[in-house]
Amino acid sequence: MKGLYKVLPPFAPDYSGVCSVLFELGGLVIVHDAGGCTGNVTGYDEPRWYGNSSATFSSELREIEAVVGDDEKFLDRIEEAAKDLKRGFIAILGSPAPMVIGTDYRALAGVISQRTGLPSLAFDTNGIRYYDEGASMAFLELARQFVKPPALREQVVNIIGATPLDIGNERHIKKIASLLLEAGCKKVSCWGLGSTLEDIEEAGRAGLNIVVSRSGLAAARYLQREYKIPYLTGLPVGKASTCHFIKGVRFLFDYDYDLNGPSNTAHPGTNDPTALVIGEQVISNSIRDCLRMDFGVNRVTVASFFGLDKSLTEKGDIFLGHENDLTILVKKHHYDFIVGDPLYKELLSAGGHSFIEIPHVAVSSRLYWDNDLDYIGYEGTEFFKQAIKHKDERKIL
């Protein structure tokens, strides 16, 4: 049946998404729900509730105020909770029962922010859709409320698009953040992870826009028309593509070319040896980059449960509407390499593929987000290394 998912978990909905991107930015985050969705975020899709905090509340709906419509008890809670913290915004995140009986959340923002003289954003969420469509609304709407346009513009590169959802540990951040000042740059704000809405306020600065996930691509197009900033997508994986990376940096900042061209892609033979790499979009095509340019595996496939941008999208690469369509790819293909969360192994028959690990914190949650791993960079290439010769006994390296 379509949709029906008996292996995997549910994965991280639209409405966590929102929660990761302004988790560290100051602001009072509340999500209409009767608890359970709050208590998802705070518990299961957000690793930073595990030694930090952040303010984010449930609005208690109950059935009565939601049949009656009794929106004042839950104005009058966030007014209250707006005076008492004093925070710099204030959010309010959407779930299936406020979706149900068509709850307005701008005209409920305008209300709010009359009221406590915040900033007020609201969000569409409904718990149906997945993280990176909310992330993708959060990283827009801090784009539209809070930059100011430049007075001048300065070597300073923004990264957006980062949530532990996709990233993971922050090491992964502060890596790049590394590499970039490695490059030249003077400095590195990533929205959301590491940085405060005060940088998020200077960002029209910025000579350069870093999207690290499909999630951050709409706020980058925005700046791009909005403040001419241009963009780069994608992560340094791996020997090859971090020279490319620093490098493109370097000439950007001398000279203003379109990053954003079209890349040499290989013309692999028919005997090359294929992979597969589940996930998110943009982390997924870094992965590809690194396969093809360090270890020359150039049939290389991106598959994932999450959306797809067109103009990152290969020849041949799938949608995954259900799980079912994950283990009849792998069937019909017969690939020597899969990369993607350990939970996605089950609904792979046994064949000759070799399968690496790389933990999505969006589908396996807390059951895999301790793990470790040192792929972005430099390093990326020899952990990709040590991972096929181990898994795989031809040792194609």
The other form holds:
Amino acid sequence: MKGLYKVLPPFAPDYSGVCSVLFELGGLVIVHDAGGCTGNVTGYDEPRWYGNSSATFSSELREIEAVVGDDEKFLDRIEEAAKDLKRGFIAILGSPAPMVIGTDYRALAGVISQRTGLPSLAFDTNGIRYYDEGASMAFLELARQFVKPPALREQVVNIIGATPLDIGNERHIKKIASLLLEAGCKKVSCWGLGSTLEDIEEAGRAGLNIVVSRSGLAAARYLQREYKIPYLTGLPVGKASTCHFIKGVRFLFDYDYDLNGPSNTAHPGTNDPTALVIGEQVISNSIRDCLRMDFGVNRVTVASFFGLDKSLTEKGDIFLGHENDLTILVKKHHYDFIVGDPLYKELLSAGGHSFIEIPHVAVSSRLYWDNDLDYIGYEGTEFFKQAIKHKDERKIL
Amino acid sequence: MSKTKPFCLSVCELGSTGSADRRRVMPPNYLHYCPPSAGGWGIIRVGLLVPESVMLFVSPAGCGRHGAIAGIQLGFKKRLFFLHISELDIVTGQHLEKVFQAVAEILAEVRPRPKAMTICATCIDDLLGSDYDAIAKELESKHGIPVRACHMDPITMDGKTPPPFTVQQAVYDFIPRSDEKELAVNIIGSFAPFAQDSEFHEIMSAAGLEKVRHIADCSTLEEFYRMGRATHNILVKPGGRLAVRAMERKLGIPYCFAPVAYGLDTIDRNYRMLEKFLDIQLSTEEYREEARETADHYRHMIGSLTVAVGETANASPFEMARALIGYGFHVPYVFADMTLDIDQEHIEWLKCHAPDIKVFTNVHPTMVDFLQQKLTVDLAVGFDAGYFCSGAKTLPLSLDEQLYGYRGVASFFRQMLKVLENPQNHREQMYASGMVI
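Provide the structure of the form predicted together with the partner chain, given the form predicted alone shown above.
To see the whole picture, the full complex is given below, headed by that same chain.
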């Protein structure tokens, strides 16, 4: 039945997405919850939590406050914490319980701003939607609230959409940043991973935004509309795709116009090998490019339990609304290769495919977040080559 | 970003605000910090102690995530199912209808067919006033297996029926009343049975009490039901308080609270209390002597140590601090969020004998910058103390193993020595334990 999950764990919720984006930005982030939701974030959705002094808190909502609608206690707690802890902004996020009582976060954020003198952000999260929507809200809100109109344009690149929930290890972003510097960019600022709020304030100067997950799209589109900053979508995975990525960046920076080279447009034959990539859309698309361009696996379908943007969707790509949808999809179609989080394996019965594991923190949480796979950049080719070479040994049936 | 001094009280300042049996260390009305070391077994894992049972967790997707991941880590996920609630469900109440469909599907597919089921609801159903007990009754008659409702609703945490207590009540509520009685005791409150080497079984056996039962020793529902035949319940951890009270009402089994302790005098007092409760003579002197000798032996081997004690340890942190001071160690810090009624006498003792002890809470917002304090101790007992005293060697003293009585003390000392000689990576060990807030 729809909504019944017998195998997969619940995925990272929207409030985890918001918290992940704001984690490194020096704010006071408050999840309006009874404690358990914050425990989800800090224990299971935030690999950077251990040893860090990021100020993410629970409001400790209690039944009586919810029943009588006593927001004053919530406001007092925040005011008190703002006095004790000097942080640059305040963000309040929703959870299921305050959703039920119809909490107006925007109004509360307004009061908080007045009382503390700090900019306050409000996120109407509810723990029902998934992390990608929360992260998208947070990136967009950062763009709206903090990016200043640029006085000049520079060869700066913003990477938008990177959180550990999608990207996993921060090393992946460092690699993309070094490729961008290699391509001639003067500075790379990755929102939410290694950048400060000041970097985001200056983000309007950028000549290019790189969107590395669907959750960065809304902010990138906003910046394009407001400040005419173009954006590219995708990550460099594998040799051909990385060359193409660098050329694309150089083209947009006007270094050269030679965009010839391998293309990721596929013209599949019916006997070509087939693959299914299950995961976040932008990352999955980038893996699809690698499989096509480096290995000639032209018939690749992307499937996702998370949001799909129409402009990035190919014919045949599929949104998975429920656990059963994935089982049915794999029963219906034969795939030679399936790429995705290891937890999906249990849902994929017969089929003779080879499963290539790329953990997705938003799915499998801490189970694999210390795994350090090297698939971004030129090394992506070697990573998938090894995985494809061992197809026979890795068959799940 | 300026760093703030963490909130802290001297043990002498520990106040008396709050209900009689549970008092917060931190004053009310603060945001709560959730350190990486927060958590314990969690509601789901406790609920699944019922043998041959499965659990259906009914909630918005986010609520069950930590329990599910811990379930995969620790191997109980196969018995755990999630029914995700949508916004439309909340508005229409349709999710309550869907519970019936979900249960039918689970029982039709899972093999062997579950013999019992727990339905777990969350905060939002408390606010919506959903009646899961009525649903459980209906499911029970429809499917012919016992079904109980439990709640993972931290929104009630400050009330008289917080979820860590009510879940244990729900677990033991599966046991039917039995007219057949036998001379046996149940151990309630702990999630693991007493360690194999505990003298408890020998002492009881010598006094003619052969049967000591614990839920985690029961591999079948039938075996679990036999706990209903016992003549006495012994409560060893406060979390089982509602459960034993309910068992007294429903099953007619009286209870006695003899909490886990690490000081020899406190252990002795527990046994004397049990003598009265069970109305039998318990010969404990040789075990006490053995424990004293073992403690002296290890204390000599280990030498002087400074020890921080945390709340996540399988102990009352104040009793543990008192015991450690009694064995000759220096205890400068305790990490605790609550003080319970059973802590009071130990707190009073510490006020007289170790008034300089600083008490930190894990949850005060200022704890976010705590690692800047760089507190140094040799040993931390409990993951929380180990996290906040980051250079210390950590003895988790987890809830997965239940030390009890005199040999519990000996075991504690052995574990202490092992940790000092071969410390483990705190982060790895803590994440592997699958703790859930």
